[in-house]
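Presented as structure tokens, the chain that follows is alone, the form predicted on its own.
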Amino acid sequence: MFATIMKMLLRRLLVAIPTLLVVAALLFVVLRLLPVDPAAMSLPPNATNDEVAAMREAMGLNRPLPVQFLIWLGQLLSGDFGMSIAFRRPVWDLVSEALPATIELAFLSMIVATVVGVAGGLLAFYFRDRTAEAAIDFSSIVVLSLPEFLWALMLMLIFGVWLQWLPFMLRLDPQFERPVITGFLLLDTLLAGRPDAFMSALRHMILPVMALGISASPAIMRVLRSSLLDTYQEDYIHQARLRGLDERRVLLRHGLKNAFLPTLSLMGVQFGFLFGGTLLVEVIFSYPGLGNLMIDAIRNVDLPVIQIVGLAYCIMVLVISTVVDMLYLVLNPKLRVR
């Protein structure tokens, strides 16, 4: 199985390289078509025309667009991600600070989406052909009809403003000083031996995590239910029943194991969409992740930051897809002999 996984990783790497090149080229070309002058934005407002011309020459903006792209690509490969126009800081410092927060948010949201989606799918299948199934199906349609930013606003108003049960701004209460060890706040608070700060960070994450997780769960639920309906037509399910196994054991031990594979593929796609969907939710909750950084960069037309954040989203989607394929390979014995 190890050799099969290595072959799959090699294939994924060969696909990822041209994918990143295409995404990088699209980002570079589209942003260069905007009616802005990065050289003028990099200088103070009172800069002279000669200073702007000199900056354009230094940044290579006078050269043909393909040459500019190759220069930028060479800088990326050498580890030079550029300087933020708005923040006057290296772009890599900004992205490395924001990326762990978004990864934490997306990961916890996917856990919520999986738990809610799998539980809902099992309940909908278990109560099939009953009134409860129609109620669960109707609820999933309602949840699916609301985008994540509406869930964020509703949860904020109900649990943050009206009931005042949960905080809905930033990541820690003001009395806590953030420990910086790995960049992942929840992990850092535990490594620093601060369970009180950990609970504070966790409470601040509940509302954005629920907003993203709830919005992503209906698709998982519906695919799992459909997969279970197809799986229950197989002969081994009928044989399990003939052996006297009760319905709950047939469902959990035999049906769910095989029906979960198509659901796992969907979860990989959902995780990719969910990672990109953090953008608006982060803005609503003032969550300091990639989404907030991207919005600030767009507002300030900070082209170096927009380019790197766009590539970061692409890389994370590729990583998520690869991890899901590895899990699928481990859980599906039929693929190991190929």
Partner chain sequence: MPSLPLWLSNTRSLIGFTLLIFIVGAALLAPVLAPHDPNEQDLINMLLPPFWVEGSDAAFPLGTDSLGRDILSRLLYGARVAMTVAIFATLGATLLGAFLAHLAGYFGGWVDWLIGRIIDVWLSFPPVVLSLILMVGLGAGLWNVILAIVLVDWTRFCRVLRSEVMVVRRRDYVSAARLLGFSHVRTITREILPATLPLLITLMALEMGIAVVVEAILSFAGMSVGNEVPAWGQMIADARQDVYNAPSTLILPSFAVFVTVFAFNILGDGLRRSLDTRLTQTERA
Contents of the next structure:
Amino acid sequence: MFATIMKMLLRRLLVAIPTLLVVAALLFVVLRLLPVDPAAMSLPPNATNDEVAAMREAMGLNRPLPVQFLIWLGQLLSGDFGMSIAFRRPVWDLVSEALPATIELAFLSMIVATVVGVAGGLLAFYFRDRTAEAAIDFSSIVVLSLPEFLWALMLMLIFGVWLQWLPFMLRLDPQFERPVITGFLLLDTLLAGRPDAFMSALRHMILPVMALGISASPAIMRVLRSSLLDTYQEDYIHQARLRGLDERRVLLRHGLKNAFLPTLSLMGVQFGFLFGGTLLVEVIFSYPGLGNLMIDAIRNVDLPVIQIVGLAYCIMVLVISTVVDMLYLVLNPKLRVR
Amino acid sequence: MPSLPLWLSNTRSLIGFTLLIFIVGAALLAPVLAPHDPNEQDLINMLLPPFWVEGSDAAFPLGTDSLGRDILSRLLYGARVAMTVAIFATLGATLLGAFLAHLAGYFGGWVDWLIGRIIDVWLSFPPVVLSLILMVGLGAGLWNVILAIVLVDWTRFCRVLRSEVMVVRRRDYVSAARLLGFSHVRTITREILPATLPLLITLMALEMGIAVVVEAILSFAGMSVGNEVPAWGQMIADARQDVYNAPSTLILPSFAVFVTVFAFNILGDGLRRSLDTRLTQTERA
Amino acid sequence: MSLLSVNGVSVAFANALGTFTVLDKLTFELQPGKVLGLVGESGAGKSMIGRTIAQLLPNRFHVTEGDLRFDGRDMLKTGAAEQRALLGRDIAFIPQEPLAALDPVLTIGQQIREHLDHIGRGAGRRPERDWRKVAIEALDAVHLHDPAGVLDKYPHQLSGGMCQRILIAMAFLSQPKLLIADEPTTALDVSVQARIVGLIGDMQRRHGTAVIFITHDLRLAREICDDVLVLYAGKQVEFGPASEVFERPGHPYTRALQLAIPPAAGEHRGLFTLPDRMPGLMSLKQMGGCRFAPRCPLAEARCHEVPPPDVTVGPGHRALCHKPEATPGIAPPPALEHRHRDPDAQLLFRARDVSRHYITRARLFRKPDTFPAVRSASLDLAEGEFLGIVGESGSGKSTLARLLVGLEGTSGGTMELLGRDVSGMDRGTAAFRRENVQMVFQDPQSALNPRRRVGEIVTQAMEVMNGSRADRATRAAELLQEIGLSPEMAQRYPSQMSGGQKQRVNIARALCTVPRLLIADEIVSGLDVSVQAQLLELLLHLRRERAMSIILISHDLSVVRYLCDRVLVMYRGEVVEQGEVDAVFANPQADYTRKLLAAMPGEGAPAAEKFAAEEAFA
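Could the form predicted in complex with its partner chain be shown next, to go alongside the form predicted on its own?
Next comes the full complex, this chain leading.
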């Protein structure tokens, strides 16, 4: 089993390299469509035309596009991620500060989405052919129809502004100083021995995590329910009943185990979308992650940052889909053993 | 083929369809219905509350925003943007996605491999991120928004339809058609497309909802049709600063987005139930 | 005391349209250790009996009346928990599709252990090693090789036959008093079938278990059952000792079914074809008299009006008929004249060393791994000849058919049609082949586009030739007439037809261009014997009218024996034997052919010895 998983990881890695190259090329070409001059932007506004021309030469902007791309790629590979035009800081510093925050947010949201989705799916399946199912089904469409950034705004309005139960700005209450050890705030507050700071960070995460988790859950719920319905058409379910197993055991040991497989492969795609959702949710809660960085960069047409943040999103999606595929491999013996 | 009464006999489709008639009507009749110019600023009447709250002004039934623009008028004009994007982006994404899906699923081999790899690259971007980046490259504007959504969302169609085409392709009646002298094009259009059409239609309804959301997200991020055109996402973004004193400026456009997306989703769900034979069979059993 | 006594039990299905009786006043007894066969065509309600005993009826089905006692217990009054305790312990089931009946994500060991837990022999009290010992012993008893290794395997790693052995082992773990086997061999290959039936018989005798054996195969029922119950449209039309029922059938339906099966050995005889088909649930309500009357060759006025009495026709032998004494009068039509190869007949099709490899795994820089589906097959077919191709699943017979008809390209070898080389896949060859060779696909469900009307389907070939609407309608009517359907059927969709009717449409479509050679892939498998007989008669009719050749691919040797002049036997992609049908059946040369023939349920061969022999052979 270990060997199969390693083999699969190796294959995914081999596929990931060309994928990332194509993604990088795509980003590069799309952003060169812009009617702005990166050379002029990286100089002070009072720079002369000659200075701009010299800068263009220095940045390689006079060369053909493919050559420019290769130069940029070469810089990336040598660890030079470039300078942010707007922040006047190395892009790497900006991204490495923002990335852990987004990962924390996405990870917790995935857990919430899975728990809510699976519970909802089981519930809807349990009430199949009854009025309660229609109600659950209908509410899942309602939940599905509110996109995550509107969930974020509504939760903020209700729990933050009106009820004032939860904070909805930044990541920590102002009295705490941010410990930096791993970059992951929840982890760092614990490692620094500050449970009070940890609780504060956690409270700050509740609303964004709920917004993302809840809006990703209906898809999971609906696929789980329909694959449970499919699974229950299978002979082995009937046979398990004929052997005298009770319904609870049939559902949890035979039904859910099989129905979870198609659900899992959907979750791979769904979690990819969830990273997109973090973008606006971060903006709404002023959460200092990649999304805020990206929006700032876009507003300032900060090309070096946009490119790298775009790549970072791709890498996160590739990682999560690899993890999901790995889980699928572990849970599905048909792929694991022949 | 499903006849008109069949797909409308479903309560869900009917709810969705009725809601959409209202929304499309509002969009079409916006110039007639709107009491004000959506961009007209009335700095005396800033942040007026809607009619159910005390202190409202009958001239601004749903109140005004922080620049004194009439919310109702902006909502009506916003529906035009939302609906235009929903219809054209979906048409584009459907044509591109369905064409490639049928190509890949029917011919298999290297065609399928190539299209599959392209989809893989696309799926490694979260759609929101990709469309934002495309908008940065393309610049603001209604048709650029539509183009960006088409370029991002064709993969949704392609991925789902491709596997459906592969299922239909394996049916013996497709082999039989080939044996009776059907060309590839005729086989695809006469034997495979009719079988994938129900799924295609369902996906289109859902995609229209997604397009509305994406447009709202883009205009929320200020990357959509531009400031001079009223759009729901833009209204939501503008209202964020007034959450404490005028929450209705935030809630009303959010509700407009929600109702529209809900209408498309419930229509899609209804269509799925009445058109997807596999599902109806399981439900009957 | 009888183990199971069923007294006037009725089961009904209720929906918005009303209540429909699925099983009507069933009455029979089963003694401990005896084997009861439940026979009948699909839709008769056979499987519903097993579900009724288990009290696991599908949604909206319920028992409306009667008394059902198992081991002295009133089964209709036991609670769900008590019922579950009986299931798997005192009442065990063997399913129809062994591969589908095992959970794909659990190992065989995990599933056996779960069952041991349920029946109280599990690891609850025993340590880890012990349950393995019990499981291994059980698997050993059903003659599985390497039982310890099998425990760690998943169902998809095993064959259907192995899975069925595992399910049999599990069923007998608890020494059940009653075993219900629902078509346990239908999904398996012929040579495996005999061994599985033998194994069930063997285990049954060893444990003294009573068995309800549900089957559509009359020959099989005759071999292994003590008693037989014949079911027709939810009615128990005949019940009695197996020898009595089959030697002296009291009900015309039993007799007609027997005569609808082509004999596997002995003298050739014609097939008795019952007209039409079994009435559906909905139409039963309007039938005042005997449900079989509309199809009965002996029916008279009262049969249509008065419900028939349950008449005792022999010791313990009852039949639901107005005049069971007339039943023996139903006689088979005369035997077909079997033709021998006409030396003057023109050669229609010739294949030489045709082969087909599939790439199982592509490799970079190396030759890919391949699997030979067909290995250098050669055959000659004369004009007007009927050739049968027999073999088990995976023997390559369907692949060969696809090669012959040009749906797939060959990996090697040559093919000639009417003297012209048709090995290539180019346009000209395809068009020429298309004019002369057509194919009828196995599964009408998949072969007919559900979105086209029947009239459109049968004239589909004219669509490419731009046939006018009127021409197509005329041709459709002709074709439907020829295959024995009324022209009004042209307006229907396939979903509005029965399985037999769909298969006729499937045939008609291939006939539209008047081909000289028809390749028919398993076109009668999965159909009931009475429908099978109708289709076989249709093929004979076509042969007389159109003088065309047919290549019939089948796993059923008796069908090939009945219909074909020559037979070709395939095994693992190779043609192991070919020759005149009578010669091959009387004197098989290849080992594999002998094995196949031995595995066929005969017309009255004594069961027990044969199974013992089969087990030794395994």
